[in-house]
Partner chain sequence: MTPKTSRRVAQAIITFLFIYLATPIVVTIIYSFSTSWVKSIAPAGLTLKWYGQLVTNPEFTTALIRSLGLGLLTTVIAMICFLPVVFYANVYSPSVKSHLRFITVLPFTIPGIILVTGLIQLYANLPIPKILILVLAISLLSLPMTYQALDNAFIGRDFRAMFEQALVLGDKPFTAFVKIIIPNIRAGILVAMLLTFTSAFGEYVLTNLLLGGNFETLKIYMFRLMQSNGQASSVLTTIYFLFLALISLILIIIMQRYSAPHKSPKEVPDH
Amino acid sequence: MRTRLKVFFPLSILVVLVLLLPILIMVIASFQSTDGSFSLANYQQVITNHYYLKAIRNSLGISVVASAVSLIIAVIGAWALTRLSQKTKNILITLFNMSASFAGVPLAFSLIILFGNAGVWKAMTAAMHLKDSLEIYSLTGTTLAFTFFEIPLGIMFLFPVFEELNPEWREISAVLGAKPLFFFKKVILPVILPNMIEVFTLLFANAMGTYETIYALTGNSIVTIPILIGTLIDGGLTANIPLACTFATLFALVMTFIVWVGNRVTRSKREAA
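Model, the form predicted alone [one chain]:
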């Protein structure tokens, strides 16, 4: 009992100070005006202000599209990775680990060098007299930028799942007369689908919270929830901490809902399997 108390008491204090207390302060501050009095004006602004609604739509749109595209490519990449030799696997896993961490300002500058107005891609298409419709500073370009670190992250999460699939399952299924589609639907899909949902949730959360990449790439030209929170906190004369706390609270609620839905779906799939 004493040993457990020695372990869990410091951990509980850390959780309260680092997690619960900041969340509580954030939620309370979201119901305050700039003078400290109780007010629902912050939530009213979020609902009625078109600029704030645009930030929410951009964040959700970029996160959903980037996560979905990255998940599809990550599934193919993780499966392909299991077909390679062990030496090649180790090399690629190391590269994917590095790529998953290559986000923020370095990634933005790299994409500007590649796809910017004076970048390599523009020069190549101009030299070959090809039409260039890629605009890296647009909403589409930002979504593309997110996939650069979401795809290797998804591969790293899904690779152990595909690695655990036993090749003998297919042989046994074939001996029993099962067709490939039946084998995939009844054997493979129940194993990988819950993990795919969990990975999508993680990729979505990662995209929703990304600040440095989009800020370094577009500045304030494309507004998202993290960009808006940063502006409201570090806005000088226009700073509005309670409103920033309101967006942070809504952000936390969205992420809590996504995680809850993901857990419910994966739990039902595992119980059905």
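Positions refer to the first chain, counted from 1. We call the rigid core whatever largest set of C-alpha positions still superposes within 1.5 Å between the two forms. As the structure is a computational prediction, the values presented were derived from the model and not from experiment. First, how it differs from the form predicted in complex with the partner chain.
In the core-superposed comparison between these two forms, the C-alpha atom of residue 110 has shifted by less than 2 angstroms. For residue 13, the Cα coordinates differ by 2 angstroms or more between these two forms after the core has been superposed. Once both forms are overlaid on the rigid core, the distance between the two CA positions of residue 140 between these two forms is under 2 angstroms.
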Contents of the next structure:
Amino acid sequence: MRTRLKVFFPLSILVVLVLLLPILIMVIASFQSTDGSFSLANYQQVITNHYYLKAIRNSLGISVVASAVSLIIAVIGAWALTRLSQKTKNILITLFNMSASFAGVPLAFSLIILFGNAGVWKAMTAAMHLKDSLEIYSLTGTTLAFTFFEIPLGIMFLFPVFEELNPEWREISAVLGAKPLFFFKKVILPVILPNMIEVFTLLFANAMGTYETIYALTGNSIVTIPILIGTLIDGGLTANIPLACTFATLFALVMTFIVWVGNRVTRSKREAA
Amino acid sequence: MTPKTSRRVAQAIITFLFIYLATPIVVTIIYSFSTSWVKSIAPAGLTLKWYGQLVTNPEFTTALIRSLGLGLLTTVIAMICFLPVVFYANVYSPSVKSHLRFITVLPFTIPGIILVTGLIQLYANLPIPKILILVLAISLLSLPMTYQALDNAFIGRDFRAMFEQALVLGDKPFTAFVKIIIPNIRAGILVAMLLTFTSAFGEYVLTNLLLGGNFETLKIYMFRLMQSNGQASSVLTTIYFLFLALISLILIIIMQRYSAPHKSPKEVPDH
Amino acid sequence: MPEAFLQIEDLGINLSGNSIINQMNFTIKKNTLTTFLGPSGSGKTTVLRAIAGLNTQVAGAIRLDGEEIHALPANQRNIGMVFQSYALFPNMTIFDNVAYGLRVQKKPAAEIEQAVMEMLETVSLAKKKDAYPDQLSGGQKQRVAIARAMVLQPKLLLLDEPLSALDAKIRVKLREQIRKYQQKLGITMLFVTHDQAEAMAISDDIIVMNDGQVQQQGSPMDIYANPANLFMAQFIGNHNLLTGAELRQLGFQSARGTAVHDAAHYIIRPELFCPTASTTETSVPITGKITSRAVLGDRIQYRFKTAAGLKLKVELLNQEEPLPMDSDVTLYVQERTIQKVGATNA
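Requested next: the structure of the form predicted in complex with the partner chain (the form predicted alone having been shown above).
Full complex below, order starting with the chain above.
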């Protein structure tokens, strides 16, 4: 028991100092007005203020579309990845892993260079006298930007699932006289579908919490929940940290619930199997 | 689909995906070498001028040193926090692992922007150096990566039996850990350190919001340049990308060298 | 009491809240090879780990050579252990693996060199001293693991299913070698296995375990011939288990000179059927039909159904014409070979 205590000591200190305590204080603060007294006013504001509701709508819109599109592409990509040689797989997985680190400021900047007002795309289309309708600073542009890290992330999550799909299953199924459609319905769907749901919840949560990419790309012009929290913390005169805490509390609650549900889906399937 | 065509289709898909994901990076790299690129299909000319300007700028050097320092400190803290725990979970009590799983979804349920809200609320008015809180918080956010990489290092060998064997042979737990466990998970530790370092090196949200831009790391410097000087920013982005590529290369080399014989040791037949 | 070298007294072990071992008692003698035999999940390894000191949270007492050891940590017990997975240190050469314990004891280098090389000669691996574990075969690895444990001259050497990861042929060869090392070096060994043949072949003494309890302890002959209870009767060897009433129905009035009790259980070993009646002993003829047969090489195994409908297993040496299928045959069993299952279950 003494070893156990020693082993867990550094991690526990870290978790208490920069996770449990701050989150606890954050939840408490969400129930305080700016003068420190208990109030539900913050929560009331979240659901009545049109500006805040718009932030929630934007966040949901971008995240649902970006994660759905990325999920579909990631499913195709993960399947394709399993067909390649072991060496190529290793290299690609490392690269996909790294592309997560490229998200944020560098990605936003690269996209601006490519599609921005003074960007290469504009330069090329202008040189060729083509009409160009892509607007990177818009909601659509932001959603496009998200796919650049959501697709690799989805592939990283899905690849092990596809890798486990034993090719022998298909052979056994064929030996037993099953048609490909039957194999798909009885083997692929029950195994893959729960995992797809789980991966979707993770991609969705990831998109919902993305601050850096969207801030670097559009400044504060497209308001999402993270951008809103950012301005509430950082916004000088408009700063309202208790309100930021309210948004953060709601966010953490909802995301924990969604990720938990996603996790349940695969776990219950696994136990049933 | 025959295996051959399905393989070709797969290669085509991966190639296409790769082009899609890499285009912005490639364009940025070309942009960083170009004299100017306005209203034309290709840049007007190539130059190294922008690199010279950036690298000799003291702001760049300072930001680089800050980011390196942040990365190193975080890596050390993450290792101190997790190496003993992952070892304990794998060697003494595998059931601990299920309790640790919450860490792997942490960045999804409590992303940086949420964590920083709590941190500011708690520490804004306390007389604790913010930089310390920052380093600890970044360590926390990089834990899932550290944990996964370290945990992977324990796959493939019966470390529990090896450790217990060393004890039965008369060794003390700590020396057994140093002599038996560490040398056999070297590669895993190295991978974990590289990944942790990379994620801390490129941290932006916490650093920016917690320290309010007073502590200019490479990422924050990149953001500032991006607002004012496209060429300099493209150079910095390229350098950052090359850094990531270098780390990836090291990781790939480690994987090729260690993972293959590690996971499937060549069975020598008995006779 | 010089007899009891290792003494387990009222041993109790809980693992994550479940009582695995409760009030266990047994002793083993010095310089013998005792096997710990039982089906998987019977708690053998749990007891072994407690003796080795890998689990010190135990109730009761463990005494080795007159000394209470159950509270000592593993590294102070002077007990050797060989793991199923060999547990060789992959970062060290074979020599360094075997030298590990001696180096912990800070023995002089020359002494280590000599002891290690001697031990590697004993297990015929001196040539491999500079190889790494991943370059060896499974059987060689296990010999290194055994050498590494023996070189410390432990008071007691524990072997936890040391052969179960190996091929059948190597397994037989290596178990004979282990027995040879044990006798040559005079080591007390406790050998865990779930393989009866292995236990029978090499042991001085067998301890059979099930459900965290010792079922019976005795020599291989003793355990085979006199099962102490129903579990033992079913576990050891191939058998036909019959009630006294069924036995009487077959025509047996007594077994080994005592009258057959209807409620007791009896065993007829399949290999004790004879195609002819004995001239010197009381034999009982049993008539029935052969319903199936399988040639096992040196023996032939039959399913035999008596006229009254009892199904019996029969094994005869493969030396004559096989018994004909589906026609009446008569087989003989000597009364004195019928075993009664232990008094406790009578």
